[in-house]
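Just one chain follows, in the form predicted on its own, and it is written as structure tokens.
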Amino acid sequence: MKLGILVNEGPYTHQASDTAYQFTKAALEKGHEIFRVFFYHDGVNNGTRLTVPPQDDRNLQQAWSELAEKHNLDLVVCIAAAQRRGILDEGEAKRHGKDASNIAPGFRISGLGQLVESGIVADRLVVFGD
């Protein structure tokens, strides 16, 4: 089956992260394919590289970072969303006259037409979060 993964939640502030990455995982393991993961709202949260928690603590975007680099996944950050939370890539730092971008290994910054197209070519998409 051909999965869409939509993540509406933080990595720290809500279950639906850690559910999500499970989920992704899980899938992957027997044998589905993941389309795309696309971040949206708060998800984007996903995607900073500058997240540092507590050495005993998991660390969402490294795990969502190795997993997209083992299995080729095409992790969307929302840019609309991105943006209002201070998270850019190169493109968007620079044409924003920011001094650096922050974004994660893996992740990609893009609009809500990936998100449409998970929905038209994925046999299901599958939400984690409100």
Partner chain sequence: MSTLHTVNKSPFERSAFSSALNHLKPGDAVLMIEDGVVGARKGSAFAGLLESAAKSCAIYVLEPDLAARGMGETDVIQGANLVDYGGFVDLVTTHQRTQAWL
The other form holds:
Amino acid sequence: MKLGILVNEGPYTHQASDTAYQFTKAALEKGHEIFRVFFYHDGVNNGTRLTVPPQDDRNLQQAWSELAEKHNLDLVVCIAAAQRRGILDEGEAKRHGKDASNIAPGFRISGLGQLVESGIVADRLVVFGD
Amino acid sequence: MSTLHTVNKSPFERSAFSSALNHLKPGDAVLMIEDGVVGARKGSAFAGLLESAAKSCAIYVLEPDLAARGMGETDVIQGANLVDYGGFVDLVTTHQRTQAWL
Amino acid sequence: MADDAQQQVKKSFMYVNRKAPYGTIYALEALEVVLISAAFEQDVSLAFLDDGVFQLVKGQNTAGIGMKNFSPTFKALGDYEIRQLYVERESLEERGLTSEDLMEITWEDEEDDYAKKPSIRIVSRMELTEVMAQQDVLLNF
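Could you switch over to the form predicted in complex with its partner chain, since the one displayed so far is the form predicted on its own?
Below: every chain and molecule of the assembly, starting with the one above.
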């Protein structure tokens, strides 16, 4: 089955991203297709490569990036939510005159239409949030 | 045409649990995840509500979340079924839609 | 991209709002998704229950908190052909609210000489449960 995932919270403060990650991994192991993982609200904070969690803690951003690489996942960060919270790719950083970008490998920035499309194309949409 | 309802909040903290139970149809399923597993604890102030929901709906509890909070199979209300993340995936695919009570 | 998706299917989307505005960003950002979704020509409806009913209360004045009052956007939803706003009666009653406390939100019926028709439908908890159970996609904020 084709599944869409929506992650509405950032890493660490809430369990939402952890649960979404475990769910996504389990779905892939069962042979389902993940159409897209969309990060919205504070969920966009999962997509910064600048986090440095303690060594004995999980690195959630890295876990998502690795899962994306292994399974060719489409990890999409909402552009409007990302701009509010300082998540930028190179193009966005240039466009807004910022001196750095911070998007993590495997993530891309795009519009909210990608979330609506997930709802249309996927057989099921599962929401993780607070 | 049944719905899987996920509850990720403790009923002692937020209204997600009671809202979910208030919008169930017979044949729906409820899955307690994250802090929501607290609501499945037997003998708690909310156990009665969940037990009556269990008469017409299936109640599931995400076992890794239960274990993380120091509980297990014997700590939840009678009739609740424990699932792992793979079981969560199965519940999503076998129900028409998922409603996340955040 | 929108066109490709449209050709595949037309689905019913319900945006479920259960949180008051301003204390968290969920209400505002949910509304942003709703506006975008209009471009996809799906069957879109909104549900307001629990504290979400406060999103529709009239007379919101955010001058004192330094935040933008986004409640006027709800009144524009009709222009986006979003005309189904379900409000749960029990949630209103529990909070000491009545339909009189809500903004007037309308849409223009082209087939009826552009008559303004109400978009808000006050429904019982049981009726809302039925409507939710008919949706293809439920997005919860």
